[in-house]
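Starting off, we have a lone chain in the form predicted on its own, written out as structure tokens.
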Amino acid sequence: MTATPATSDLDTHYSLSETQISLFREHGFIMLQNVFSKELLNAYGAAITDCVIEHNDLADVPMHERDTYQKAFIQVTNLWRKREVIRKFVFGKRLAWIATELLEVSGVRLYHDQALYKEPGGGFTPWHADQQYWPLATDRTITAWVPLQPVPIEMGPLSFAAGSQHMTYGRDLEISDASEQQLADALERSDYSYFDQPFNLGDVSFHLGWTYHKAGANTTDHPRRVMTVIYMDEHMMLKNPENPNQQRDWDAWCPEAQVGQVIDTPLNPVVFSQEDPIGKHSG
């Protein structure tokens, strides 16, 4: 049978270049083009948006009683877990493989995913690493960032400091308008090259764990949404946790693993593998 527009490039493969993989080695980030088509990111846009608007626990909390954190996107994890199909969107082999190749490693797992929905007139994100927020033994953890619309500089597109993701002042703190202020400072001072670009209907980013980032605010009369898969090496283990953000997430996304044991669980399956040509992980 031949597959449908809609879910025709979920498996198949992105051919990396050895540049690309070395400039995402130096920067720790990429913005990739025409991943994927139009007709996939409406089908499961549609999708995904629904889910977003039937968990949205901010609908009810007017802005001007958010703090900077919720004015800045409403989020929604874990959704492959909501509905059947986003599930086969978070376990499409074609992202996990990108994945695999820009970490330099045999394949990996899942971590979680999270919708991340900036309103019309949803506020700024401030500066921050994702890694922060878990843990995880090693840096090999990558994010992907899919808008489901394209993503003018009004509407507040992800923007990275290139090569910050070796930077280790400010790993200790959490997003916030002080960490903002204070990563910004940091990151001026170590003239790191700032890339803050508009995304167009099919473009994906990845970015590493440790590199820094922000979005601006979205000044348009529409919604940014934005659908992300992090991932992490499939043999990735579990650190103590340093912070109470991390003993957090160790609760919410890994539960049942152990420190310093591989985290295979059933919420966090092997996505793609090149040890696993035959595929037997399924998701």
Ligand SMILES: O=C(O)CCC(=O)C(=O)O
Given for the second form:
Amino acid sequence: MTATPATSDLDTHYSLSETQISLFREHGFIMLQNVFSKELLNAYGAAITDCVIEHNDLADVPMHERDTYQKAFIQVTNLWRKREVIRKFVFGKRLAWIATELLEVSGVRLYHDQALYKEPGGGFTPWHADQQYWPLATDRTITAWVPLQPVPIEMGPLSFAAGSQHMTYGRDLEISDASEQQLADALERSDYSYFDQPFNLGDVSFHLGWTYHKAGANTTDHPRRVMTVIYMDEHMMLKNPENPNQQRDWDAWCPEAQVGQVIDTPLNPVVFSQEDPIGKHSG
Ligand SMILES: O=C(O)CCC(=O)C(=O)O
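Please could you give me the other form, the form predicted together with the ligand, since above is the form predicted on its own?
So here's everything in the complex, that chain up top.
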């Protein structure tokens, strides 16, 4: 890996305007520019890619033998536990501070992280809302989607239905061909406008757990390399799982958490809190 930029570059405040916060409230997502420098993304991106290659459990499965979910991306989770250098990235305050301000909460804890690498020739990511999978008591959850290279339309950038965090239809649908079909139809009939834009290097999007989103196929010859960090309100409580995915997530991301209590476990530390901005929490 090339020299890692000073970790302070991961921790500084990113100034959000009132307009950006209110647009996020209205649309349930936002794309922010120049969140990280090219140097920082290249350096941490190299470590993340290395880790994805090491933990790719689809390496021996040819594309034509995969289902729609597997065609969409290679998914490697909780990289912060696999490499010390990636832990620094995931526990950076800059992203978590933005997440806190967009969610309009006092602070955020980690739910989990994941790398989502769409291979050359990789398929589309079907329409879905993440919170179908999450046994979390409120809607104060947010994903930071951090591309590690520019993402032109042909590579499958994340795209969103603006305002769809209010749509209750389809919340029982997991990521599948059925979610794609039924949600595409429902969203077509709705008034939510569709945001589908290329990402420059340094752009980062944030979306709520209930905002419907998808991504196109990667028709280029290069992998679409993306790191994500998923945060929740620092006061988030565990709810009773409502489907098998939520039970699986409980077991995977916060096994020590108790229903009806704040998810304050060693896997879910507070990453940023206004109550403690200098960060004795930061792992
Ligand atoms: O990267 C993708 O293709 C999908 C990402 C996604 O659904 C998410 O981060 O919530």
